[in-house]
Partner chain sequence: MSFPLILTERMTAHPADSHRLDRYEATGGYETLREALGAMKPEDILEQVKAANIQGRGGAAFPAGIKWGFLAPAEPRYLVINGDESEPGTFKDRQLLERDPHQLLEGAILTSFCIGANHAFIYIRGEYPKPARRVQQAVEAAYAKGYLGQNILGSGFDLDVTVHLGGGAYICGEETALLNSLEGQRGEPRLKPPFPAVEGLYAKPTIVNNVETISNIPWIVANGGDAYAAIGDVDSVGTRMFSLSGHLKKPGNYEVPMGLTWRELIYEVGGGIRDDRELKCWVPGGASAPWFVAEHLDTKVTKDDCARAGSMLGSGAVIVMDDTTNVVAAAHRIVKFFAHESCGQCTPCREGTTWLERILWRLLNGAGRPSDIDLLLDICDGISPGLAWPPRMTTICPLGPSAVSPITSIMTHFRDEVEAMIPGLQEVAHA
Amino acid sequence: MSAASVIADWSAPNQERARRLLETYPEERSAVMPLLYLASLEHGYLTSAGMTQVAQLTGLTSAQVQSVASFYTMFKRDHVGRYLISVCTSISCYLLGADDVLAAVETETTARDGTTSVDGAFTVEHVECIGACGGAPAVQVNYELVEGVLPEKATALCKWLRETSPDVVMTDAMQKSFGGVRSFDWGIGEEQGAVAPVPAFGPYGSTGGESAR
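Give just the one chain, in the form predicted in complex with its partner chain, as a structure.
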């Protein structure tokens, strides 16, 4: 089966990205995870249909793809809100009040940990260490990081998301408005960010802006 016919319902750029991904690796199976991100981007989350498409692209069974996908926490196999708020509650963030941050986020978004708000705007989850311990407590919005987010700032961040409903969320911009202590000097800001609850990275096509090189 040709790749194009398997993912005919994907956007043209993502079809092209899928094709390139399959060529990038010495063995096609290596493209499974990047393709799973693409499938998630296409369908809003990782649907059964998406897993089957990835299976057909890589010559695996759907069961094999499901097995791989379910191993990783970032392939969401259920509906995800427009903004995925991940609150780190691992040790360093915990020591600096992460539980209060999580509570603040739950209150403001009306989504309990592990669930999606009724209006579909937010999915809230607590996560293990996201490598921002020097800037604890830390949260991510669609995997875009904000460091030094004390509870009040977290509330403000969620409010801002609800009220302005930005199409693209950018780590530097959010850090500026809602962040505090950082793990290190971030340097000049980036003009790009995430358009969906999928890590915004060139090959997955969710960066929402041209690279500011």
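Positions refer to the first chain, counted from 1. Here the rigid core means the biggest group of C-alpha atoms that line up within 1.5 Å when the two forms are laid on top of each other. Small disclaimer: the values here were computed from a predicted structure and weren't measured. Compared with the form predicted on its own:
The form predicted on its own is what I want next, because the block you gave corresponds to the form predicted in complex with its partner chain; please supply it.
Just the single chain follows, nothing else.
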């Protein structure tokens, strides 16, 4: 079965991205993780059908693909809101009030930790260390980082997302408006941000260059 026939129901751009990803690696099975992200973008989350398609593309079994998808928490196997808000609750963030930040996010979004709001706008989760201990408490929106977030700023961030509904979320813009102490000074300005609750990466088609409005 050809790759084109396996993902015939995918959009033309995602079919082309899948083809390029498969050509990038000497062994097709090595493309399993980026293809899982691509399947997530195509279906809105990582469906059983999407995982089966990735298995067929890579020559892996469905069980092998599911073992990868279930091991890494960034692969979401249930419906995800438009904005995935991840609050780090590891030790550095916890000691500086991450629980209060998480509570503020839950209150403003009406989504409890591990759930999606009724309107589908937000999914809220607590996560382990995201590598921003020097800028604790740290929050991510669709994996775009904001450091030094206080509870009141977390509330304002969620209100901003709901009221402006930006097509692209960008770290620089959110840090300026809602962040505080950073791990270190960022030396390079950001030109692209995330357009979906998947890490912003060009080959996935998950980046956008428009300024968040």
